[in-house]
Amino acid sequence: MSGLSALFYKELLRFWKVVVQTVVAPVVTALLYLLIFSHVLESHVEVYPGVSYTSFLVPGLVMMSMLQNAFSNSSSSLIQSKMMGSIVFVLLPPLSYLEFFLAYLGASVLRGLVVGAGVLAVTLWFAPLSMPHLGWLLAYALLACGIMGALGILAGVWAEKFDQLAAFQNFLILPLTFLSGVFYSIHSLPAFWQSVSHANPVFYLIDGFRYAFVGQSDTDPWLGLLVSGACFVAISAITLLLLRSGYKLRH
């Protein structure tokens, strides 16, 4: 086995072990939150033309629920190794930078679509997608979790505590999660807000990813995937120098 595979197999592991943590609780909390605004909100509100409030909302809870995840897999491993000393075990070997990367990167976005397939599984119930593009589901659920992973990488490499590590999770992660659009259209809001909101790249994955599923969307997806892209480049790069640096890891 090599380096590479090892270290994935690990963050594999790592996860799954505590799989009523990782991933049933996450599917819970987000199935609580389809009950309580779909109960809510379904007869009042209409956001596209012959869409239901309720099947708007679950392509936004089934992505808010994959970026949270792939964000919380990378950063959380890396703070605790740090934090209890083992990070040693993981340098120590002949792994490249881009080995280590890779290995955090792919457990994370594996977490984020297995919790997002869970939150679909249950949501379904509530309201049948037909998905009439698969392509773009892939697309922006693969972009979406390997986004947030890399972020998380670099929030773990970074932080030098559990409560900075809160800190990058709740004053950036949620507020870009929570106001892009996963609870309602951007449409609905002033003209100000909707140029904020087109300036949060969260948005166009939301925005993208549900266009997968309803055929409807406040841009173009196509728009989104170029955004959603060069973000991915800017924050992997990004995380490869300080990885290489050995900032915060090896000094």
The other form holds:
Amino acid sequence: MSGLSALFYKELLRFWKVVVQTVVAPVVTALLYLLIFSHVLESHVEVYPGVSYTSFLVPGLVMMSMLQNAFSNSSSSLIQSKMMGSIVFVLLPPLSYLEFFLAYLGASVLRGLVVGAGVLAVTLWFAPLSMPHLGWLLAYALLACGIMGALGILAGVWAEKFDQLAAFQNFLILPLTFLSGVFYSIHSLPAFWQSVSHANPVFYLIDGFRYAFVGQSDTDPWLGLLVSGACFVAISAITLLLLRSGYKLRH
Amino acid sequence: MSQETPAIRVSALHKNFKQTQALDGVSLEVEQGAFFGLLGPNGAGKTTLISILAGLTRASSGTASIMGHDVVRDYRQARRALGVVPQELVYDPFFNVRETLRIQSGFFGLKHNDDWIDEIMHHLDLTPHTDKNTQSLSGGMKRRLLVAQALVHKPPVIVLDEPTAGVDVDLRRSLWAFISRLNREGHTILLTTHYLEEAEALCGRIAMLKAGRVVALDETKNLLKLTNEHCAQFRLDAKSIPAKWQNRVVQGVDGTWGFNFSEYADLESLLADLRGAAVRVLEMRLQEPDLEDVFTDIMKRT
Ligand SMILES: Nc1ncnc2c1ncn2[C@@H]1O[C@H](COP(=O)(O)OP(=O)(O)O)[C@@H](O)[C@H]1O
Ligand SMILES: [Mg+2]
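Output the form predicted together with the partner chain next; the form predicted on its own has already been displayed.
Okay, now the whole complex, with that chain kicking things off.
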């Protein structure tokens, strides 16, 4: 077992030990969103011709859950171990900054995927889904969890207190996910807000992911892939540079 | 064998935190197999020095190496050779004792380490607590677990930062027995402590740090020779003593008389004068200088 796989395993074990909080709770939350929104809007809204509102909503909810949980996994693990001081157990062994990054990233991606699969499993009940583009689905799911897992590492390393992390989550992650077309198509927005949405990388993740389910989207899934891929590379590069410099971890 | 690479080598180490200069040019070597004490008052820079050795902190300038491996450039070999027991009582509340030790082994690339883990747990009396969550351990047990975690990869160099602070006598005794055994088996030990009698009993060599500088560095037996302040305490059957001695021999509140001297000849002439004045000595106790005296002396002088 290399140090990398031990750290990856530790991170998995960490969220698995509190699975109710880390997997079951977000699945239930997503289910509540689905029940409320589809009940209220099902008969009023048809975003794409021939696609029911519930079928439109499900991919958005799955993606939103993956984004939030992938972020939460790495960021809360890091802030907790920094506050507790137990981060030294990871800093003392001969782990490289790249191994550190990959282990936290891998666990975040897996947590995101497990939660996403959970949400999908319970929502299938309400909207029989076809998945015409499985390749797109996997590509977008992985990229989304990767982006948010890396961003969670960045935020967890940067934050020195829980409320700093909460601010990051409430003022950045949450608005980006809610204002990205989870519950509506951005084509229903005024022109100004449409162009603002196009500057939100999360919009592309949700739009492309939805394309994998319903075969229709606001933008070309290839464009979304490009934007998301670039986003992942940029965030990972920044995070790796900070980790290499020892930023806030090895003063 | 100890002629070769030193276990720890630190050279012209400086460390600045914003305003504070925590280390101000520290150089020292600890040879392989040594039991080395690093002493100094709070804030002297002991933990900072250890953090640099462990790669938890980066030096502002200067170099440090473990078993010849630079702690920055060859950090993998350096960290593999080093086991650190941190000063703070830290633990990961998600895991039990065995999981903690298995995971820590994994970080060093060790997969099948249970035999050694069992042995460490046995020596540190952790065996009855194997399946307990770390959160539910008492302070002393958490400290033992920290020691165990530092040893999972059998490091040739072991660094303990105030391992006995706030720890009961039992643990201190069993901890030192185990650490001494590891030292006899060839492990190099670097220790910081506030209990100077512990350092005096255990450490063959000692460095004293003050405000980020090394103010003394020598074998413990040589350091003990630095002070020749002996102290004699008497109970006498008289209310006063010969006038000649009145400013050197002082009576304490409990009625005993204390006499500080550096030459035994002084004691002899005091006793002779007492006898001449027909003062009887009812009881006498001699105190030899110990590390505490030397430490206090050095800290005052420098
Ligand atoms: N992370 C830090 N930030 C700022 N100052 C620090 C930090 N760590 C230690 N210091 C300062 O450096 C000095 C040495 O501290 P330390 O190495 O902990 O001393 P010791 O372990 O000998 O008690 C102290 O003045 C302390 O306040
Ligand atoms: Mg200290």
